[in-house]
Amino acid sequence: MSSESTNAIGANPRGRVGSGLIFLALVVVAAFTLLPIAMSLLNSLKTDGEILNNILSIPAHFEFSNYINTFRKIKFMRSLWNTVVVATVGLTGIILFGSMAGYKLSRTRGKLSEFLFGLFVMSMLIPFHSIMITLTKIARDLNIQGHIIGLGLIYIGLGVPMAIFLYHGFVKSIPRELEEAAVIDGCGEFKLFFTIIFPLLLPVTATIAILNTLWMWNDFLLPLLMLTDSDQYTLLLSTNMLFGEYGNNDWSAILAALVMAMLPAMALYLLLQKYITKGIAEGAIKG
Amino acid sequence: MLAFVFPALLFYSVFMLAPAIGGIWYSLTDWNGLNPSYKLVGFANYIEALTDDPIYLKSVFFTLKYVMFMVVLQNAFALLLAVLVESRRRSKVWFRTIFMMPNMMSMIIGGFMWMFIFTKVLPYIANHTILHFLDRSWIGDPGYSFYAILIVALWGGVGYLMIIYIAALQGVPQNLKEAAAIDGANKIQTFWRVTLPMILPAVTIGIFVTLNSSFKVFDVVYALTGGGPGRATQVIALNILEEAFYRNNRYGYASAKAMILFVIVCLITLVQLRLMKIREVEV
């Protein structure tokens, strides 16, 4: 390396040089991650002739009818209201059962808290597609397939150990004179956990409600397994039964419903993007 | 202690510990799903699945190839990016923002998307400009639709390593940084000597996760081939979905196939905490 570089970076033209071309590689890296997206929005405002003449071009006019007619066909507020019923149920359990087990489990010493904290923690390592078929046949006999609610139920199972763990890790952060003072003042158990505890658990509830809603808003194989009926389906199932078996897709219909699942989660990423981008780095560390 | 405890306890032994123990006890019998008797058949089903199912061993290799190439590059362009976003001032958040959309998406719907520009944006740009190259089968060619696979999982997974990255990144201390420049290192050699050891525990993450991930690898294939042409890009967890609910009805035996895919993630997970152990004592 020359030996002229002065350690002010930016400072001589060699090191513009290199900004310029790492910004360069960044616009780059980014027109591709945009691209899908951007071709799907695109081409959604198009008719199927004008995707076949002009697919990279900017809509002769905007052909809204391929929304409307997508709307009715995927049965959008239908699957809208079925997902956002799931990710409720689901996160309403893993947030209230998780921090009561979480927060008692770590208050308690003995060896039966021990092994039941292990025993969650273990079932993180399971996957998915290892209980799913077993999973499958406990809804059927619990009469729950078919349902969202019971969708959402099984969510709670699924989802609670993480939810244990990171509680479990951050209730060992808050001092217990609060509990001892709030016990002489003659406070139960419950209502010293509502009351006191869980505000302070705030944090680590907005990084596990995130996480979780992103992946229940995102599963796609649960729902595949456990919904039946079309009225039950999720923005995913639906958008999914857009596809035919044999190609022959009906390109303009199905890239306005892809505009219209993938809208919902993108709002919510770039209005709680701080959050989100927290979220998803202390969940990836501490789980 | 255990009214606090029980809910969880509930839900969690219902969907999670039935299913799971449920499913070593289903993968010893030849239970089909439908019929209410069934009979113990030992490790048949697993000596059946490692022996004699060129169908699942085949996935199961394409799955392990997956995985490698996935450990390598995506942990590889995640720490690049992390880099060379960190690198800038004010344009860091719009490109971090850029890069992490396509985490906020299921891959159901990726997957959909990069199969328009594959099946049809690609060829029509072959059509009409020099890139003739880009006219390929890309999803119908088993040769081609590996990479396909490849290159949407990697659109889809590289932002959310990223984000770890840059918390490592960011954690690293400036005055080491800086020491290491009054000591005449340039910009490469603090990387590799300074800043990289020091998010080695961020990198051992990362390889983890997404060792993890993609072992279990469904949406992207499903969107995007359907594991196919034939069953050329079958994964693991396809070749199970299909054993037990679109083929043979073979409850029993998909479940077999199943506890093995459980017992390589475990292998995996272990050998990994033992790896952190041992390099958490020497740092």
Contents of the next structure:
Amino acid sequence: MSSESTNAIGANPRGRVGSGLIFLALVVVAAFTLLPIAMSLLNSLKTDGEILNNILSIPAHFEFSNYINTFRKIKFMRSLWNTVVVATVGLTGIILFGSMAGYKLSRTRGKLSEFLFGLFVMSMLIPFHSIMITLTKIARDLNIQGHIIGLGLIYIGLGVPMAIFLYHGFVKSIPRELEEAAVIDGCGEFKLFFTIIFPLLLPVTATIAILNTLWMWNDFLLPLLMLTDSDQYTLLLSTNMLFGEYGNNDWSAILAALVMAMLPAMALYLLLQKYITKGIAEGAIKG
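Other form of same protein, the form predicted alone, not the form predicted together with the partner chain:
Chain alone follows, minus partners and molecules.
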């Protein structure tokens, strides 16, 4: 496009108005999305009286002691460790089994592969609430209920179908010539996958890591069903203990706990977002 055309578009009043309206709409959406986070942070620095009096007011005094007291109440480091263990076990299994199954199903042609892939896709349509009672009974029979490792294993089973779906589509963009050249050089199937194919799956792996980590980190219902010992509670379950009976809730501690539980997930998202953007850009350049 010539510089004259660019200047003509820039000088077009309708174009400027349209861009301004789009920008304004994006600002409104961003503010609407960030408002709950800002309100949680603001009210976590108030006393319970200030919160109940006016949730929109600025704190008269910033009560940083709320975080210190909440840190002790929910045994934050223990709860954080439990959450990290569950997410690590679940994410490792999802990426490992999902990538291998997605690659194999994508590269193997036949009705059996299509049928198995269809089963995995169909399982994504089943609501969790329709299977949670059965899942709880199976976990009890397998003696994994009440253990954070067992909870991580259940997350693997629930998260693998989506990972297979994403890996299956991404593998199709990888040239078969790379695999053929590696086989000619004497590369075995497992070595071929882990040394050549898997590094090329970085963009979709980052996407799967973000989605599943946020899902497991913020999940409340499944840990509530599977964990019975308070020493193995995740962050959200420990936060739930702050809710008292008959509406007697410690709101300053609850909001402080939610903010502390939210920060690691946000930091991980921002970190992996950088890598996924880099991976997609590199893939586009190499393509």
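Remember, predicted model here, so these are calculated numbers, not experimental data. Rigid core: the largest C-alpha set superposing within 1.5 Å between the two forms. Positions refer to the first chain, counted from 1.
K.L.:
How about Leu34 - superposed on the rigid core, does its CA move between the two forms by 2 Å or more?
P.N.:
True for Leu34: a C-alpha shift of 2 Å or more.
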